[in-house]
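This document starts with one chain, in the form predicted on its own, laid out as structure tokens.
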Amino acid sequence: MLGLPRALLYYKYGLLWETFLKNLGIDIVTSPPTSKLIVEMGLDVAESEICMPVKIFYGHVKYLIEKQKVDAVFLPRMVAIEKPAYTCPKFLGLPDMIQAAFPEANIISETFNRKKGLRSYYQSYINLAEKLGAKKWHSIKALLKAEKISYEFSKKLHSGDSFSEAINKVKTKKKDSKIINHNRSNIRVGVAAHSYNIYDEYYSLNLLNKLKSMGATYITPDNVPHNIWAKYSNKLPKFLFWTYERELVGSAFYWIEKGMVDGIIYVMSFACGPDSIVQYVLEDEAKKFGIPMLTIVLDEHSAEAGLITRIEAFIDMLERKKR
């Protein structure tokens, strides 16, 4: 049984990985949504200096090993997903960090590096399949199915669906509806955040659903196609070398310049270096265009009551400004 941690890049590529592995005939089990127990398990083994999302990842791995008794854990090394840039350093070193923390664990890993070209990227999937005992032709067939599902998922996100709506439609094969459920309000908020900071409902304190309950429309970087955020991120005077930070900056710049949002909520993790740099970039851009911006820093001590108070005040301020 192969374990798949429901953390970090799972919220970007989980559907792709699950589809690929299942079509190989691999028996996989995904860890449950983040809970207090999983967070505590992560804090117990992770170094105190690393960022909270990685600590949560440790907790998911420990849960898979100790509670779900998996035979191995799937942990890809994501080096780059586009030619000019790299992923965050924590993704590059994650397999080694996890192996050091769990020396007895069987970690199934493979390096994915789009800087080496598309052929090399696909070869990584073939290599992964071979490690799992699958034939080359079988892995190619499984990858084509996985890429198709992933493309449909991205297409629905880019059409305006929320993460949960897109997942549901792809898995149930439902057709797009004419009305997007999370776009009903006059107040439009751009939530600039990494997927693992907002789609993990326990860690984000259910931020997106709280915005909906307050009557606000929200849009996330996942709703912005790659070619658009890449174009707008290049407006920076110096190239930003982290892809997922480029995605945040490019998406926010796009929303601001096109007048798509009334305000921006920037969600960052405590102790994340790249996030702290992006904060000042976004604040400067929002100020130029007169767009209010709220920064929320998440860590293991984040409290729901404080979050609700800050969001309510921000939404009220946006409503007054709009009137």
Contents of the next structure:
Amino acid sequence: MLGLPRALLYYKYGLLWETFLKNLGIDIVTSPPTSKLIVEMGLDVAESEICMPVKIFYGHVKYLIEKQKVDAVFLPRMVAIEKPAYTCPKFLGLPDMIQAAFPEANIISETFNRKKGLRSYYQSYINLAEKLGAKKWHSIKALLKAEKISYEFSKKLHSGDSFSEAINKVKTKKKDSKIINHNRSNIRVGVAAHSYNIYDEYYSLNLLNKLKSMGATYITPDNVPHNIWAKYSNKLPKFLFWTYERELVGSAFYWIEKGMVDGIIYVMSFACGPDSIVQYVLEDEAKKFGIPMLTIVLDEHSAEAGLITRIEAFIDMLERKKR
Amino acid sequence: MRLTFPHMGNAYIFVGDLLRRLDVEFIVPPKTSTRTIELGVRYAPELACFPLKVTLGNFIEGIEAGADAGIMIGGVGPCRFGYYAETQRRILRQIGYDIPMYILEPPTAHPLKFYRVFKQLCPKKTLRHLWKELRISWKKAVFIEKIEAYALKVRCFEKDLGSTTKAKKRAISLLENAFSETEIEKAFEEGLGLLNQVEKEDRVAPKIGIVGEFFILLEPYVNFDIETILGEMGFYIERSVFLTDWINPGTKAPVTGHSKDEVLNAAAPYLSHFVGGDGRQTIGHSILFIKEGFEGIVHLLPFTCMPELIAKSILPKISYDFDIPFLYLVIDEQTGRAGIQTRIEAFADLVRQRHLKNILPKKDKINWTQKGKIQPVGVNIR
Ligand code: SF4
Ligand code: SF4
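Having seen the form predicted on its own, could you now give me the structure of the form predicted together with its partner chain?
First the chain shown before, then all remaining chains and molecules of the complex.
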């Protein structure tokens, strides 16, 4: 049985990976959503100063190995998913880091580097499937299916669905039904954050739902198509060389320019390398446009009460500003 | 226009020398001090890595001293360093120093951008000039670092505490003041002579390797001059990072003498992909040190440094596999000298005790009588 850790880039490519592997006929299991136990497991094995999302990843791997007794862990090395930029250094080293912490574990990995061309990028899928004993023809078929589903998924996202809505619709093949928003405040916020910082409900203290229950509507970088955020992020005077930060900054610029948001909430992890810089850059830019920005730094000690107060105060401020 | 630039160990000598040769005016900021760090910490984003803060402090002090433009190396990622200059430019503007920042992108990745900046700085010079002057400045920089590396190796044998450091300082200032190529070569020979003249004592010196992040390794002020501390405790020291090795486009590093492939191949079983910064070099050099009979390794890294945390996630496995003790020192503005000193002492004791228990075979030990073996590598570079 092959285990997928529900952490980090799973919140980007999980659907694609699962569909691909299932269509190859592989027996897969995904670790459950992050829990207290998983976080503790992560803190136990991971290097003590590394960013929390990576620690949580360690926890999921440990959980898969110890509790779910998987035979192998699926862990692709995502170096670059677009030509001009990298992901994050941590993703470049992750398979080796996990192997060092779990020397006995069987890790199924393959390097995905879009900088080397589209062909080699897709070849990586074929190579990966080969490691799992699949024939080339078979893996191409599985890949096409996976890409199709992931395309549908992103279309749903781009049409405005939230991450969980889109996942549900694609998985259950439900028809689109426009949900009518009954908002008391009609405050719109853009949540600029890595997907694993906001979709991991335990770690993010359920931030997105909190926003919703306060009556605000939100939009995330996932709702913005690649070509748009790429174009907008290139407005920075110096090219930003991290893809997910490009996505985040590009989306924010797009929202600001199109007047789609009243404020921006930047959610980052303590000890995150890229965000420590990009948060500053975005704040600097948002100031120029007079768009308020709230920065929330998550770590293992983040407290729910403090979070609620800060978001409420921010929303109140936006409301006052709007009136 | 007067340029200023960060210190980074002896890097300022190299940059200053080159700018002087190209007739560009510049101001070297005051040496990195507590004040530099305070300034940097006050204005930089709180969670940015430590080197960004220190170098920001350098810029501020440079501007205070009269500079009205900055020059800094750029980069193409994936480590934060590539975005330092841009971030610092924004910070400086926020605090009222709206100065132009000239960012030198690596010429291999962005030849045009590099050329444009060069032309802005020295409109009257051609690339041929640059090349000619660069070659000489480069030689000076390599020699300075060879002196440094040599001092690390021989300090442990000095009879009078501090005499090596004194000789090294004299040697470096000789080189600093040499201008023509022949003068530089002569200064180097003289400098080596100064170090050789330091009175030595025969003693057994266990070897300790120092690995880690570029800036922390190069800047003695922020690493508490750990190499000198360990050297004076009687350890033979080598370190993995030198400025000229780092910039050097060729395969063989002029100072450590290791080829790039050698280092990367050594790292491969533990870290097979590059991770930005010096992450893979840290792993590779650790393995090489261990294979060369080093008995302890010190890993220096800034708090939250991405490539080094990746390395630090893997080094415990290496320490376990080869049974070699590692000392990890995470450094930022809150690191106190006292704490570091105690940890260094404890580590030094450990290494010495293991050494005395004769864990290593005799042939891997060195002492001053075998001094023929200790050489600044590749003395004759072209
Ligand atoms: S982007 Fe930040 S939070 Fe994500 S893995 Fe890298 S350092 Fe950690
Ligand atoms: S190597 Fe580490 S300290 Fe240096 S810029 Fe990169 S992340 Fe920051």
